[in-house]
Amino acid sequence: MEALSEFDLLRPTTLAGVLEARSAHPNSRLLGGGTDLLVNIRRGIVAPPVLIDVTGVGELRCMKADAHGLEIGACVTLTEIAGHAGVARIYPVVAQAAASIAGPTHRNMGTLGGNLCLDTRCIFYNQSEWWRQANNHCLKTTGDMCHVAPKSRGVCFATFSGDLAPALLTLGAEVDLLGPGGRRSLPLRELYIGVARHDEKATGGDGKNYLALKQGEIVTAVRARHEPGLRSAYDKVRIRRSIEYPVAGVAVALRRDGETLADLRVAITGTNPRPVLLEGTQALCGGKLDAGVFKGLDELVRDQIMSMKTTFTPGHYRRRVAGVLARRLVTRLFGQG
């Protein structure tokens, strides 16, 4: 670690402050919890002049989950989200995903807007400036070419590693974003813009340019509907029970109907430059859980995760436990009583 690089710190109390500040300051930053921010200034990552602190607004920290739908703002922490009522009785997989991130005092200052904007990480990119220069840095950071896949011809696939995200995604989440053109929502699908496959030409985006956030936008809040019947879960493999990002993290939602599997969504992180659901699952609902229906998920995982060596695990060992993971959720949600 080195030292921090000196920068100002603004702190608005509105959302409009926010928007004035970024006006002024295009290359700040915001800063919520820092848990990831901080430590990527400290690496000689990334150097911005002014950081926005923006736990002060108001506005920002709203949540509310009933039997109605569920709204997190921005600045709501995990430990809140983990340790809300309402959002672990009706909203679980959120709950887990929530409770599962990092350790104690992570969650205690981390929050949803930066675990949903979470940069994407890699093996080459998350070290010290030092070793970054020593191995000729990457596409990244100032290098032009990715270390992991080098013939990827200026794509760069640091994976994405949130956790709040694949939870969200079975839930069919909405986001709420603001910006100097003024409010707008989009599934948060479409927020992630990084390539999903191996093969797939990153046109949108990649793992540097990974979110459909405009410049100068912001994101004020998630949303989702109540669907009645859903069951969900998340689970994740890393190294260290805590602290560690995952290895694999696999988000379940299922809805079954008497001996029928009526509807099932797998979203995953820790895989893609992008947080991974699962496109395909419909056509293993209609019938009894069998072999049939985890062959077919097992095929999903294959085509859809990617084995990239982004983490110090084998790129095909996270592809697998990806697999694992979502075969023993679903076999546990189908199970509920």
Contents of the next structure:
Amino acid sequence: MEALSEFDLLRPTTLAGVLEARSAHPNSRLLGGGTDLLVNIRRGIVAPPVLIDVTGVGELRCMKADAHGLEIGACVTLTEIAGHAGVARIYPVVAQAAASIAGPTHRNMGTLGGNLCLDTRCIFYNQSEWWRQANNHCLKTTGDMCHVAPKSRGVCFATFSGDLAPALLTLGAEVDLLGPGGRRSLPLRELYIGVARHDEKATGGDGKNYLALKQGEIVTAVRARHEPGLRSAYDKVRIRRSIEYPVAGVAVALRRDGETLADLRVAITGTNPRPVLLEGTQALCGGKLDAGVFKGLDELVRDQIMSMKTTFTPGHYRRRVAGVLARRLVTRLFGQG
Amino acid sequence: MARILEFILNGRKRLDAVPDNRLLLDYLRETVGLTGTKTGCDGGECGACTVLVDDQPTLSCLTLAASVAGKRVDTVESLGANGALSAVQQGFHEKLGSQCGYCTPGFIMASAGLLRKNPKPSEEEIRSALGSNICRCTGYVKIIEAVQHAAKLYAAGEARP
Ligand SMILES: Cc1cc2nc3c(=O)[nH]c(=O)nc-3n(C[C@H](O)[C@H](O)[C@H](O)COP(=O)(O)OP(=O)(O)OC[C@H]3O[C@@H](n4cnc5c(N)ncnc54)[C@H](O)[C@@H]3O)c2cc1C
Ligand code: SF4
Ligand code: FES
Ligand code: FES
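Moving from the form predicted alone to the form predicted in complex with its partner chain:
Zooming out: every chain and molecule, the one shown earlier first.
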């Protein structure tokens, strides 16, 4: 038995208690199901002095999915999301994404909040202490270079791999945050700032600094409006069918109006340091679903999906997989009765 | 920090002082001495450490002991009673669901969790319920047969899962 680094555990039962604990311990980390954070603590990747277990906070457990909208609290588990009848019927992309995460036991533990804030991943990062030390660490921890892109000049390309974010992005979801300055809401898209240097519109974020959360801020819930006629689905490719992060995961939502593709949204995870809601899909709408749409979609994937060699599979392979999954989902959803 | 942890372990109330940073897995094995629950990896990748927390399969290697306060935890040691095997144990025994045995306590607890919720699972439901557990020996076929057999034994009223 190797003891974990020393930390104090706080278990507040109200949001006010969480905020209080946060301001008393600025270096604390939130603990949801622990399926990401405790792995990283065990591997000596992070060593927060205080953990705040939020799973006992009733205010973070709301769950609504009906013809008005979708609302899921940060501490709702993946099992609960995947098994919710309203989510499965009205927001299938979300239920399918939740059901595809890790394995069933992990899903009993993992929460929405932990999944949205999931740490980014890299083969040079998700390793034991001695492995990383033998490799002189890297930018994302205490080292001074990136082993994936040695010339990156301070930019980390670790990959965002959460499955719920792309699903929720196709629904135009908003995320509710609570911090010392009060409550605020953001389009979920704006929670993710891991643009990294390669993207033109760099905002400073990368694989290390990947969330727009301010000091002390937490995710309390995610919400989406119901849009009649929107069909949606999620699919991912991984090395094996469970206990494994996505090689690439794709969420698609579209609307069909007679023979016309009236709306199209595609979001991709497992490739960039952020989940990417493809820009430019609206321009592909308004006509039939023909070869031109697929060609346009391929181009959007090619231009916006930038996979680096952060996993066992090469970056260009992940990009191709993402493109193929997107095509398949679009075809299937468009053809659905 | 440490705290007094009070919970129900294998049907009995238990009180212990535990440090905040103690994993449930280490607590069970080192503090209580229940070594049926296995450590198979460095965090979340194998399922050998699966226990039931309020009847839900849970990875004890990614659970802090302090967080089961007030809950019910069942380990593989809770299953057999008075020398008789539980339905799942009997199923694994008769259908050769275990070879080296290292993964077995985890598979048995994941299976027990499934049968407590769904006593008549389909093969597909069994496969997906065991999706967090890895076995290097059996090739899984025998394990699935073992759970199917256990479900029959349970339905016949022979033993609890
Ligand atoms: C073997 C294995 C395979 C996995 N495969 C997948 C996979 O395929 N897809 C996938 O998406 N995930 C996968 N995961 C990761 C994980 O199980 C899920 O992403 C899960 O939803 C994480 O949630 P959690 O509550 O356990 O997170 P935690 O570990 O509790 O937290 C994760 C991070 O989020 C922060 N956090 C938690 N809650 C909040 C909040 N409310 N506000 C702000 N920050 C918060 C924590 O501080 C931490 O940094 C896998 C994990 C393992 C061990
Ligand atoms: S992308 Fe580079 S800096 Fe980021 S975790 Fe991997 S090796 Fe480290
Ligand atoms: S010991 Fe491998 S999953 Fe817990
Ligand atoms: S029986 Fe040997 S690992 Fe499963």
